[in-house]
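Listed next as structure tokens is one chain, alone, in the form predicted on its own.
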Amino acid sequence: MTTANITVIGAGVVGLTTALVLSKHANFKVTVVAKHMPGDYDIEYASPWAGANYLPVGVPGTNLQRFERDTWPELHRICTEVAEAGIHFQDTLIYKREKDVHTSTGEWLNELCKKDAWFRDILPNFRILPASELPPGIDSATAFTSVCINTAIYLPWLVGQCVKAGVIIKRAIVSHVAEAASLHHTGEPAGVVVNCTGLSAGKLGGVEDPTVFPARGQIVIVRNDPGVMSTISGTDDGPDEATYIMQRAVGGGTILGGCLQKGSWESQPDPNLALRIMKRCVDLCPQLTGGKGIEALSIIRHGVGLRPMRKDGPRVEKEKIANVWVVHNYGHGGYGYQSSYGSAAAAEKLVESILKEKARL
């Protein structure tokens, strides 16, 4: 069996995932190189900002769809199996209300908020909440089982099951995809480059996609517990703003959320943004602080992250750039972790099919 040198570009969730699934070929070396590793909060790196959840959004037919499906079993599995992945089943409630439709959360959630949700039949506990048990303001709403992970431990055990598996992770600045062949660990030049640069895809030389931008989230995490995952299908405070609230797995802390601000690159909270999200969390799940409102809120910290959004969705393809072959798997939005695996495997089999025509010759 012909060895193969790949080189990753990009250690978020996506680039690690990628890495990982490709380490199961006894074949590959592969090696990670990335400006940023887990464990660093930088706003050029979207990963650890994430709440992160399994809340599909995904339209049915999209790359986006079936990565959200086919990513499932696996976070399933982790939770399941693997306590110190960092992953916990929540239940979940989804409210929407009708006038949210035509607004940038309405649109962002529309997926999500349907009561005949394509992914009714893949999550488990999925029930439409008869009028009874609906809040006021309501018009309909779901209940699931999905889960939460705390990206805090979730993106160094990544790391670690990629080092068990023999990847070779290492720190570069890399101006140009074509370059990154000649990062590989083995001193050897990769016969492929998957390129995971998220939002850093519309600057990285030979790429420069231009219908890459942020779409700015901030976010309060709190110690107090919600009981519950929830999220809503728009505010009154502006159509880009958003309700959501989610416990991180292993102590964590709450999550709550947020905005969908595109074309944002501001790094820094917006404290009155933040007043504004912890008002609604508190006013969508009074149980977080007892019935005493925002100032019952136990905070450690606020964060600020930019989703690398793409305007056609996920970009999960092969190219061939200044005579090196390319994956591209980027574009994941706020759905990195969602679509992580399912993303990784559609990159893997164009891995298999650049390599497999490269012996033909």
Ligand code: FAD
The other form holds:
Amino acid sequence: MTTANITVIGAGVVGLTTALVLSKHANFKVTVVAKHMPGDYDIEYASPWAGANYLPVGVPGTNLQRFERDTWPELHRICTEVAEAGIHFQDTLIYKREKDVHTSTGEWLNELCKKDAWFRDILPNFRILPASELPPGIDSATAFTSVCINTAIYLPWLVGQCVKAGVIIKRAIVSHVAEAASLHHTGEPAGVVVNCTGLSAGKLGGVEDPTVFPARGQIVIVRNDPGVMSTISGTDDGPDEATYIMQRAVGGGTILGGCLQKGSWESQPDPNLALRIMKRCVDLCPQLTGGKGIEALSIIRHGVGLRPMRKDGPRVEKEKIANVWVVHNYGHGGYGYQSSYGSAAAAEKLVESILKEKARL
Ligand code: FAD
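Since the one above is the form predicted on its own, can you give the form predicted together with this ligand too?
Starting with the chain above, the whole complex follows.
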């Protein structure tokens, strides 16, 4: 078996998951280079800011839907078998209001809110709520079991899994994608570079994808216990505002969200939006504060992250740039965790196909 050197650019959930999947090949020597690493909180680094949960939104037949479908078994396995990874199962409620269907948030959550959602036979305990159980103003609702990931535990766990498997991780800022080939830890050039740079794929030399854009998400992290993970199809505060509640595993607090502000690069929390988020979450889930209103929320911190959106969804493709084979794996929008293993497996296939082709020549 010939040895293959591979450099992955990026240590977000997509880069680390891809490196981990590649490291299972005994003949692959994998280096990860990244500007930001788990432990950093930066507006250029989306992964720490995510909830993160598994709420599928991919339209059947798209890459995203396949990646989401292929990711669930591994998240389920980790959740069941690896307590220290920081993932737990959560009872989940999805509420739909017909009036949200054509709003930005309603379109984002369209597949998630369907009574005949494609994942109804995949996620455990899927059921449609009877009309008698619907809160006022809600037209339909579904319930199922999903997971919530504590990103502050899970990202370092991924780093640990990579290191244990022999991956070398180092800090570097890459200005051109092909330059990463020369950053392999062996000192020899990498035969393949995997580009997991998220939103930065818009400005990375040799890539400069003009269809990448941010969708700003603002959150409040609190100590209160919601009891259940819940989301609703929209709000009365604007078409790009959202309401979702999820409790992170192992003491990670509860995430209250949010919004989906396309094109906004603003890194600072908006205090007025924070108030609206807290009010909507307590309205949706009064048990958060035992019926005492938002004054009884115990705030840990406010946060803002930029979802790395791409017009046509995640890009997993191979391309030769400046004589270096590159496998792209970026543009995972608001679904980088829930599509991580499916997308990494697709990138792995492309790496294998490049190496096979090289061996043939
Ligand atoms: P990033 O995490 O941004 O990582 C990019 C990496 O590339 C970093 O290490 C960076 O330093 C590196 N990099 C970039 N350019 C260079 C360069 N030139 N040189 C070297 N390194 C470079 N997803 C879910 O699945 N479920 C959720 O519940 C969820 N909730 C979210 C809530 C919010 C508020 C936000 C903001 C996002 C949420 N997401 C969720 C989306 C998820 O966070 C993203 O899809 C995911 O983090 C993208 O991961 P990534 O690895 O592609 O990018």
